[in-house]
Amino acid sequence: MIKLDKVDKSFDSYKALNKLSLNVNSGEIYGLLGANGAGKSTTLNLILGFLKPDSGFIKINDVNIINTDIIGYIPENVNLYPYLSGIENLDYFCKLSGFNYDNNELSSFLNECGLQEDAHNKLISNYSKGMRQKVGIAIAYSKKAKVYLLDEPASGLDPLSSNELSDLLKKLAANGSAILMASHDLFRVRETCNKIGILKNGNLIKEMDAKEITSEELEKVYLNFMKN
């Protein structure tokens, strides 16, 4: 579903990605770990079509042309309209994507993404970062996308909400979506993902099956690669 083959990307003399190749299949959650500057966000921006690779190719659904209509994107910091409520923001962004839902459907999306019902009609200006994140997740979820890209999706979420997010991602994957999640959270990646990749200085230096490694082992492997 998501395929990168020998993708290079540089910014002037800085090499952001070096011949990056990875695959995320339908029904799979891939966790991309790495420090700041490793190339995680660059990878997501290339898949979204915000950047163009210097060489190599990117395919979504076996097609070279990036079709954002089938992609749900959840950034680390969700930009919402503060003078609208949570449900109004969701309604607005749904309509921008060509979806027209009634209030019951919109509330259902927000509920499934962990936002308490008494907050649905409150202004975003009164929301915590975690609550705004849940609206952002609902916006992506409502697109019924086949591909989901997440950049630090659990940022600002409490442990319960992070667990609810993991459950939602597993539900999406079970329905056939391909999910690529960039994160610093070793535990959440280990608990959520099927495959894990470690990115360092633009190089994919290690790939693992999440079922074959414990959280403690993953931490040791990750820290070892970061130190050396």
Given for the second form:
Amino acid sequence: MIKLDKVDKSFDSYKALNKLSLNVNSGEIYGLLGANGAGKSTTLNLILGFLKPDSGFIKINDVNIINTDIIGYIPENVNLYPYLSGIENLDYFCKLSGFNYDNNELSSFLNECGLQEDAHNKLISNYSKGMRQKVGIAIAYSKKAKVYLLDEPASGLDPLSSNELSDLLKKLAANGSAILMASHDLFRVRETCNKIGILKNGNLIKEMDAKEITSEELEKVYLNFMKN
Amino acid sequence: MKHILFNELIGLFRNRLFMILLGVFSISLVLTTYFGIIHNNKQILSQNDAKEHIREQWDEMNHTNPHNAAHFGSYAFKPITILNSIDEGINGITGNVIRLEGHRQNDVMFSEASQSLLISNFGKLKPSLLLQFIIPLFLIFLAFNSYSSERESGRLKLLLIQGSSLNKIIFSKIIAIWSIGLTLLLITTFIQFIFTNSLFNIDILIRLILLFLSYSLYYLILISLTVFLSLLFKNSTSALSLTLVLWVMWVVFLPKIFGNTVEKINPLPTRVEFQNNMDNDRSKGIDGHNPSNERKDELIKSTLIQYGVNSLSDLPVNFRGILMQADEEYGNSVWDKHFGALYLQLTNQKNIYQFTGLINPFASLQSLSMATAGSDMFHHLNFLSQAEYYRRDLIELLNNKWRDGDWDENFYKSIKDFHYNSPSFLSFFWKYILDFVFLFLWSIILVVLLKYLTKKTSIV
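Show the form predicted in complex with the partner chain, please, the one above being the form predicted on its own.
So here's everything in the complex, that chain up top.
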């Protein structure tokens, strides 16, 4: 569903991605690991259409043109409108995507994403980072996207919420969505993803099946690649 | 687009500081418009009282002959227009009363500025002061980070992924802030309409609509420019700084620089020079070869021929009436030469200054604001011309009566007071086409530039 083939991207003389090729199929959760500056965000920005590759191609659902209708995106820091409540923010972003849900439906999305009911009508300015993150997840989820792109989605979430996020992503994948998740969180990636890739200096240096590796092994492999 | 627009307005109306400022500006506009109307009405009443008083004096004055009446003279009052309460333009400086008498053309007198203790570069607190200087600042502060706040917070990516476009986001924000400016304009025009609608006619309505349109376009230009700079620089502080610098240039420096340049290109004579030239022409003749004594001799000759008599004592009419009218007509030609040139210079200055709207849309706004309020230079010159032509007719009537010698009390009472026929705005419209063109041009160029920039701007 998400296919990158020999994608190059440079910023002036800095090579951010070097012939990056990866596939995320329907029903798959791909964890992209890497240090700061490895090229994770550049990869996501290319798939989102905010950047154009210098060479190579990107296909989503077998089409070259980026179709935002089928993409759900969760940034690392979900900064919503502070003067709107959680449910109003969700409603606004849903309406932008063309979905006009009633309050019950909006509430159930927020519930499913782990936001407690009594917080739904509070202003976002009173939310913690984790609560905002949950609304961000609900925005992507309510879009019923086929492709999800997540940039450090568990950042700021407590362990319980992180676990709920993992469950939600697995549910989405089980329903046929393709999910690409950029993260530093080895444990969360190992727990959530089917496939793991390690990016270093714009090169995909290792791809592995999450089932075939333990968290400890993943940490060793990761650190080994980072040090060398 | 409507969702973004609606969300922007919710954001503004849920912001306490914004609501306080909106409230303060709304109340200020209501009060200044209302007090402007009250002040206007007082001026109109004072003028009416003065007119009645002068008429009574005229009627009660025991004029021994029409020549004495010509010296007694009359006054022309420049009517206070209804929209003067919004923008009094040059009226506060030029004055609004002119004394009309035989032999001489006087200047306008009794300007409010000359009788005021409160001398200020910005003039009196009128709605135009708020609409031209204060509200634009408010709009700049609302607009300067409308784009950068979305970008810096990361919401921009979310908005785009949810199916919106940068174009829609930018223009929704511009329209939302513009609607605040339009609301403040509506408050002003609504108050004006409520308290003066009994005096409204189609011309006043057209003027009010065009005044609204001029300010609307200027606000659109200012907001679009602010957002344009915020898109260009991507940094809210740089965008705000540059917008403020440009705004100060528009309202403070460029009007002074262009004003002085225009005066250099089309200089006006000093008052002393002007009066000396007038006196010179009066005594020596227009072309310098026609001294007044020679003119008098020629007039005597032609009059004697006209009436077929040999001496002035044989004339069936009073020669002094003929002489006074001839002198008056000569004085008129001197006036036409000097004041005609002066008015032409003033008109040229105004026309050249209007071109500065190409660089400074504030100049076009100010011109249109005064024009629609009927308080600009073109309206003032029109008043002066009408007053002068009334004076000529009055003096001619009196001189002819003196010549024929058949006047009585009823003759003086039959003389009508000066009545100023306010020109309709449409009859003057061509004088302001440049101002409208420049405001439209600025708006269109900025919208096109914004559309172009939204396509070229990198989101990351």
